[in-house]
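Form predicted on its own, single chain, as structure tokens, below.
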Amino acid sequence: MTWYEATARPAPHRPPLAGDLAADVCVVGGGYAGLSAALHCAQAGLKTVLLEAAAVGAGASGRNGGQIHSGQRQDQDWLEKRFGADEARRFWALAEEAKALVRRLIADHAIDCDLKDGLIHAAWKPREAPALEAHAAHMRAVYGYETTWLDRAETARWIASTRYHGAVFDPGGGHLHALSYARGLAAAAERAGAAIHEATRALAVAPAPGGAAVRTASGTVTAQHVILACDTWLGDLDPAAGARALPINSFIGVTAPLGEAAARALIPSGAAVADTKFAVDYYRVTADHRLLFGGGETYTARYPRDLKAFVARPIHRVFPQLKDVAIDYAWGGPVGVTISRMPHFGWNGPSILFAHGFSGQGVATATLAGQLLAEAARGTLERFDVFARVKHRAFPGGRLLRAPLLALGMAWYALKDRL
């Protein structure tokens, strides 16, 4: 059991699909993107059915770090060089809207998910601090986005660790309880009129008269539009799109309760923290005064034998003062990443559309993706197309060699973090 499952707000039983249905929109996937899409479609008056293979939030949306980041997974400097200043501004505007959308949905639907503002982006290596400071200055000068630069001494006051060489405090970032947020979106979608069927795996999706059909073991949903929002499982339904993202196993550990004073001493501001490593450390203090820390990745299907020991290592690198504190929870699972680290949006014919590959930054981005998918299904493409215009390369190697090549490349970059 994850800490999220142990502490989440309860969820109702949602029966599997039984028989054949017709709908305006069929959404496949009960994570943030799919739930947001279902909510926005239902609010627009569309008959909406969502199919989830396991339970709402069973994938990455229910077990991630819960962090809300500003911008895209790639920073604005990279976007400007790759796409030009105008398109980079569109990406920035959508990223700002993504954060606002998360907060608006939480407020509008009274989602109890421990939302807290603030995120610290910390420099792991000395040479990364000047680049981080320069980027903050660029964001202030060009985009009018205000953050606070922290030198090494100030960073040590904001984070009780000597590991960092500077940091940026972003008041527009934040963090939340990942699973409670997902469950809150599901409840909001149902109140708006969407039907959610759990334990209903989509086996195939194909064009059908008037739209497309999703076949399951217990029935078929025929709809004008099908939205595929199943991230690392997209390749089972759309192999061509699925080849543009691959799963990386990310792991999280949660300590035993530290007590309010000791927990606050680790990160006095209460902000979330993410660092500059390729294999990012990301962590925060929870509402029940534990440290939730994501910092281990593997690039094959094999999980570590001793998962608690595996997740403890990065915790102790940053906070050696916690070496005698027990790890109460440890878990992991796949997160979809693309080569460019930008999400992959697109169509498979006129009635099937998808978004996936959120590359570890899905709390805000996937929530917005759901709204954009719903807009596209209703014929409004302008914002969806900002992401759909991004060209994505398939991972090399074909089905047999793709995963081993990924493991080799990722392991090299992870090694560089330690050098």
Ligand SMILES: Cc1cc2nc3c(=O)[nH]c(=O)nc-3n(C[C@H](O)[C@H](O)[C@H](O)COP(=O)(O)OP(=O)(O)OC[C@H]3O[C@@H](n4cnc5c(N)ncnc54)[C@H](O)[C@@H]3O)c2cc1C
Given for the second form:
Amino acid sequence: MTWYEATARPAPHRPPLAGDLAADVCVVGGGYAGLSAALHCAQAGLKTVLLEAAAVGAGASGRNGGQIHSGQRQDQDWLEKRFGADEARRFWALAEEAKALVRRLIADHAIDCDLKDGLIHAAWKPREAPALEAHAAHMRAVYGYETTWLDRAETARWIASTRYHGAVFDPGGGHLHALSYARGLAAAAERAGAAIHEATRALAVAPAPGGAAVRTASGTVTAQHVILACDTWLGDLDPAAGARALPINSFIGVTAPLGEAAARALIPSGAAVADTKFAVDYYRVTADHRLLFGGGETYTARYPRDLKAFVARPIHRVFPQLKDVAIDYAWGGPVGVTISRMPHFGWNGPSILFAHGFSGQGVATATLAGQLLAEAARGTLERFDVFARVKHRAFPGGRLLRAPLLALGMAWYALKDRL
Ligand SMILES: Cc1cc2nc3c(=O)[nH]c(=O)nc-3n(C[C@H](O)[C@H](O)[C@H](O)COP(=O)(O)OP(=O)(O)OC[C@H]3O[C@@H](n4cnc5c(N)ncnc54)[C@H](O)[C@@H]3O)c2cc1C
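Switching conditions: you have the form predicted on its own, so give me the form predicted in complex with the named molecule.
Now the full complex is given, and it begins with the chain already shown.
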């Protein structure tokens, strides 16, 4: 069991699909992207049915670090070089909208998910500190986005660790309880009129008269539009799109309760922290005064045998003072990454659309993706197309070699973190 499952708001039982249905929109996948799509479609008055293979939040959305980041997964200067200043501004505006959307949905639907403001981006290596500071200056000068630069000594006051060489405090970032947020979105979608069927795996999607049909073991949903929001599993239903992202496993450990004072001493601001490593460490203190720490990745399907020991290593590297504290929970989850680290949005024919590959930054971006998918299903493409214009290459190697080649490449970059 994850810490999220142990502490989340309870969820109702949602029966599987039974029989054939007709709808305006059929959404496949009950993570942030699918739930937000279903909510926005239902709010627009569309008859909406969501099919989830397991349970709401069973994928990455119920087991992630809960961190809300500013910007896209790629920095603005990368986006400016790759797409030009105007398009980079559009990406920035959408990223700001994504954070605002998360906060708005939580407020509008009274989602009880421990939302807290603030995120610290910390430099792991000495040479990364000036680069972080320069990036913060660029964001202030070009986008008017204010953050606070913390030098090495100041950083040690914000994070009780001697590991970092400087940091940027971003008041616009934040964190939340990942599974309670997903469950809150599901409840909001249902109140807006969407039907959610759990334990209902989509087996195939195909064009059908007037739209497309989604076949499951217990019935078929025929709809004008089908929204595929199944992230790392997209390849099962659309192999060509699925080949544009591959899963890597990220792992999270949660300590035993530290007590309020000791927990606050680790990160007095209560902000989340993410560092500059390729295999990033990301962590925060929870509402019940534990440290929730994501760190360590694997690039094959296999999980480490002793997960608690695996997640303890990065925790103790940053906070050696926690060496004697038990790890109560440890789990992993699949992060869908694209080659460019930009999410992949698109169409498979006129009635089937998808968004996936949020590359480790899906709390805000997948929520926004759901809204943009709903807009696109209703014929408004302007914002959807900002993402859909990004060209994506399939990972090389074909079906058999793709995963091992990715593993090799990722392992090389992760090794560079240690050099
Ligand atoms: C360990 C971990 C830590 C992370 N930390 C962060 C973080 O701190 N901040 C951040 O921004 N992002 C983070 N991410 C990434 C973020 O969680 C994801 O980008 C986001 O949740 C993706 O949402 P989604 O709705 O696209 O996919 P998912 O949440 O994976 O949902 C897809 C759903 O589709 C269902 N499904 C799949 N196939 C089918 C089918 N055939 N039929 C029916 N249903 C199907 C699955 O069961 C699943 O529930 C993290 C991810 C992981 C794994």
